[in-house]
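What follows is a single chain, given as structure tokens, in the form predicted on its own.
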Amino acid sequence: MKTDLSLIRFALHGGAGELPRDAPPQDAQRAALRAIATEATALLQAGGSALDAVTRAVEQLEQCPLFNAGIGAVLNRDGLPELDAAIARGEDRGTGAVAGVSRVASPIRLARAIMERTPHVLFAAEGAERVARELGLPMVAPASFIIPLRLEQLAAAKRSGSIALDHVDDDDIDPDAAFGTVGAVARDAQGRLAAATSTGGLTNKLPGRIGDTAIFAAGTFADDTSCALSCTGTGEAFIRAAFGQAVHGRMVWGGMSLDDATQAALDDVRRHHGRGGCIAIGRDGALTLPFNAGVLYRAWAGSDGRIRVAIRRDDAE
């Protein structure tokens, strides 16, 4: 098989939203997202694989209280965490995916897990965690989860009766709002593809809510004949725009440029009333990270190697 160190491509995103023009400059956020992309794109160059690149990468974001995933998930009305995730393997559709978990450490090992490890695709709620069990993963509180960022938002959610952004102060609470989520896509040195997505939801979403998080070819894609992309934002608006299939279709059949693609499928969102964003690879190796929101923090390695962090729109490092 071709190896080739030229092809490797990686990016990760730590949610969208909006922040207020002075916010703070997110430092901490920044130093998380370069350190797991370096992490990431090591492995790659010493050969690995851009399914363990993007699992790991994930499950990272997963461990880091900054982000809306894993430990420092937003929670939901009851106060507890439900989590989704996913993964897609790009040279044959292989996926897997998890939602509502709030015993899984790592929701997305469970996701790949399930991808490799039983014949089905998708598990949920007590059944999921119980799958976990019984594929001897490991298990936790829920409250294992929970810090106290996430507790006062939801009062604030609370008392303004909405739902909040995960990046963005109390005050600033949109009644519309509906962001969070991590994610990584990558190509290795073989030319494979593969994303990665993990997600809290939403800060006072109804209890068993879902997003697009856990939908193959919504919020989570990969396909060798195409691209890999992983989505954040209005979960419900990435499902009625069926986003990764989106992308897919336009550029396998309709011939457009990964670019154009991502920004039509977008336009497609904002039609359903949705914002977010998403970080895309094509089997070209071009890289893209549109987003129509205010921010979306991610952190990118292209044909260079170099690793650049940005959070708003002209702001790359």
Given for the second form:
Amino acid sequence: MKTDLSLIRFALHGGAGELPRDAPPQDAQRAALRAIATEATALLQAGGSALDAVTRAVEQLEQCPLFNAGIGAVLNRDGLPELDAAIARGEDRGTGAVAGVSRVASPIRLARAIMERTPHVLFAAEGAERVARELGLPMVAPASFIIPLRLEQLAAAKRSGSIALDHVDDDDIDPDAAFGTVGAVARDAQGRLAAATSTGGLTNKLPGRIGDTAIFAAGTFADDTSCALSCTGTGEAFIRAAFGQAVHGRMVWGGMSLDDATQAALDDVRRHHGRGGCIAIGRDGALTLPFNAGVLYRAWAGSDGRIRVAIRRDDAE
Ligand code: ASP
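Right, the form predicted on its own is done, so what does the form predicted in complex with aspartic acid look like?
Shown next: the complete complex, the earlier chain at its head.
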């Protein structure tokens, strides 16, 4: 297959949410986003596949306690991590996903193994952990994902009686609520698209709740005829908006640009009382990072290959 390094695009996110103006500058988060995006872009420039770039980036974000996925994931009402992840391959709509796992060291690696090594697409909870064991993936104790900050956030959410699902309209938005899902999208030197997303979901969520991250064509999507995208935000609204499919349809059947299609889908999320954002790369190399929350932690490499990092809307890039 012909390779053309100018085709390479990469973006990742560390979640959307609210960040007070007087909050500390988030230097550690910025450095982590930059380091992980730099490595993934180098992998693509060395001829690596979009699929390997997004897998590796999300695996590293899962291991970074600064973000809500893997180590540092938020906790459900019972104080347990229940992790969701999905991967998507644009060439053939290959996809694999897991929901509600607490013992798999890397949920995104399990999602990829499900895509590549099973005839199925989505596994949940104990069944997913059994598949992970059978496929020989590293397992850990649930406690290894828990960090003190998430215990404090859970206690605060319980005290205020807030659960993620109470973000039902503008008046209800909790200014301290931080999402924090992680995700990555890439186009490689052969023009192939891929997307990956991993999350702990929402603080104080009801046990067993599954968000948009694990749902193909909602929070995670790739199709080489349109785009690759990874979402973060109020999962219920992204599922109702059928986010990935809505963007794909607007592009393929409606002739819309990636920018317009993602913006329209995000408007639809808002109509369903949700907020958040997405990172997306089009088949033509367009790259967009729209959000309707206060901030979106993001890093990307566009056509010039330079790594840019931003959190607020008006951040210098
Ligand atoms: N979208 C994720 C979910 O609903 C949460 C997030 O993005 O932080 O599970």
